[in-house]
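Just one chain follows, in the form predicted on its own, and it is written as structure tokens.
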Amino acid sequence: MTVLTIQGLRSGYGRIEVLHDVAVSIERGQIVTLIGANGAGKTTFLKTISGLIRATAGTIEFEGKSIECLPPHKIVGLGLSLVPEGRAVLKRMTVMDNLRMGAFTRSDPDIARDIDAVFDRFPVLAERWNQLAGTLSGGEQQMLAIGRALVARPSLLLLDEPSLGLAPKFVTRIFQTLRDLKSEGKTILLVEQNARQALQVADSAYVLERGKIVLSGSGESLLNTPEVQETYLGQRAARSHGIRIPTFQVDGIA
């Protein structure tokens, strides 16, 4: 079943158009990755889906409903949650209060159970439930941002550069979390500059350049595409310096 269908999407800032005729489709239970250089329009794309930026043309259909004209809180209420770049935790609020904010559109009796599920997934947050979010490490804040989004019970989870600026151990933990969420049936749209790991976890993937989709396919196929290897996996620069490119392996995926 298709969760998200985007056709002919255009958006930007004032007279500056950033996205040009973008089309993306996401099936339920998939991890879909969007990669691209800085300034390609990846964050603009996520903000447009989330209603933070208004589309100037095209359609965004989420679970059969057009959402391109809806305000952000209505989109969250339909089941689409964004983990923004830079985490954007509420630094002067505790871990627990940040998680409760994730449920601001909910009124059902299961909120506490879902917060407990976040603590089970990220035990360090359970240990620091009463600690101010601004005093957590970057990796811990990223876990909190993901946990807050999960408390909203999203049908589609959007993540914008979740590994950005994190220590390697936290990067590994974040990508393992994505694999765990997929195994639980979650649907994820991942924007990520760590192209190798992003493509390794992706069912399908898109390459965005200057606001346009220039390549698409399975994560594995794009990982082995010469254009992607040259531009996003560092092979061109390495070869120019006579450096041998090693074969990476993440949790059994070569």
The other form holds:
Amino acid sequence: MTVLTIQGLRSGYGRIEVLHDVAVSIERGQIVTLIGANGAGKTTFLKTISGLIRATAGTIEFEGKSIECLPPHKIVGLGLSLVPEGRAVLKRMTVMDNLRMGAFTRSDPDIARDIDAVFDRFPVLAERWNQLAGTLSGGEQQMLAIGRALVARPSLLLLDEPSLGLAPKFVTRIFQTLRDLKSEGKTILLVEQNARQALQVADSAYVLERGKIVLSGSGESLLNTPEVQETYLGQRAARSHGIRIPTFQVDGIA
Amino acid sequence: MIYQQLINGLMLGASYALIAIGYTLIFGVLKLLYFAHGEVFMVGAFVGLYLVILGGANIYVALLGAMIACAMLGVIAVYVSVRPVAKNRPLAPLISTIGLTIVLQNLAVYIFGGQQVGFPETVKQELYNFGPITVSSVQIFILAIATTLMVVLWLFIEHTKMGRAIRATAENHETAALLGVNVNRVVLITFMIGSGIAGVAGVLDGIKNSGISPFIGLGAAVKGLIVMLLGGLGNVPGAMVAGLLLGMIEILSAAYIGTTERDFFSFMILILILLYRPTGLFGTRMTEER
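Right, and the form predicted together with its partner chain of this protein, after the form predicted on its own?
Time for the whole complex; same chain goes first.
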């Protein structure tokens, strides 16, 4: 079943169009990744889906509903959560209050249980539940941002560069979390500059260049596409200098 | 003698704190210096007065009436002086709320007249002696109402869903919206709360000074502003403590140095704060993280 269908999407800032006629579709239970260089329009794409930027043309259909005209708080209420770039935790609020804010759209009695589930997933957050989020390390803030989005029980989770600026052990941790979430049946749209790891976890992938989708396919097939290897995996440059690229082996990848 | 003065300072400070809370709440969510707040305080005082004089209301009804009327006025203020004005130009809403100040003040002169109007005795005046200290029933009443309001507000901000939404909005509009917060609604509610509290402060001020006029707004606005800066922009507990502090400083300087120097000390504090502790006494973390 298709969770999100985007067609003919155009969007940008003022009179500057950043996205030109973008089409993307996401099936339930999949990890879909969008890779692209800095300035390709990845963040604009996510901001447009979540309602922070109004699309100038095109349709965004989420679970059968048109959402391109809705304000962001209504879109969250429908079950689409964005974890913004740069770990946008509420730094002056405690870890616990951040997680409670994650449940802002909910009013059912299971919220406490879902917060406990986040603490089980990221035990370091349980230790620091009463600390201000601004005092956490970058990796911990990213875990909090993801945990907070999960408390909303989204049917689609959008992640904007979750590995950006993190220490390698946290990057591994974040990608492991994405695999866990997928095995739990969650649907994820992942935007990344870390193309290799993103393509390794993704069921399907899109390449965004200067506001246009230039390639799409399964994560694995894009990993083996020469254009992708050259531009995003940096293999040609290395090869031409006679350097052998060590390939990452990650367990559990089909 | 000094204890007596400290008690008096506490009373004065309580009403400063109530005004400053509204200022700082509104500054928190909008990063906007909202000038009309002092006039909302003035309107609150008049609403309370007229409920007592014309409606024969008791003081609690007058307080509640002023609170509701001012909360409504806060909503009107948002619609006429904040929303229509360009958001990306920070000076524009500053000017438009100054405009609202002028309108409200003139409207009050037109309706209530420019004279000082006496506030009838609504709280029975009794004096209690605790050793060397004399406290009046009015003072106890004012302090009790102000303290109750501050405690309730603090609990609301810290422990309710809407309180958390206000804090989240104060920190970052975009992040709050992405969590499902209707930011425009939160801004409106914040104005209602801040204005409602200012209305109560107006009535309390009327009881204390037993007289009000359409021109009490400016003084209240300036004192509220000093307290907000002293407590740290957007810092609600800071405003509470700073309000009490400023009240005591004023009373003590009036008692030991001279009545005419009272405001001089307030403004000296303002200048010193701006020079040496621009983040306020309690160092608010207001730096924009973008």
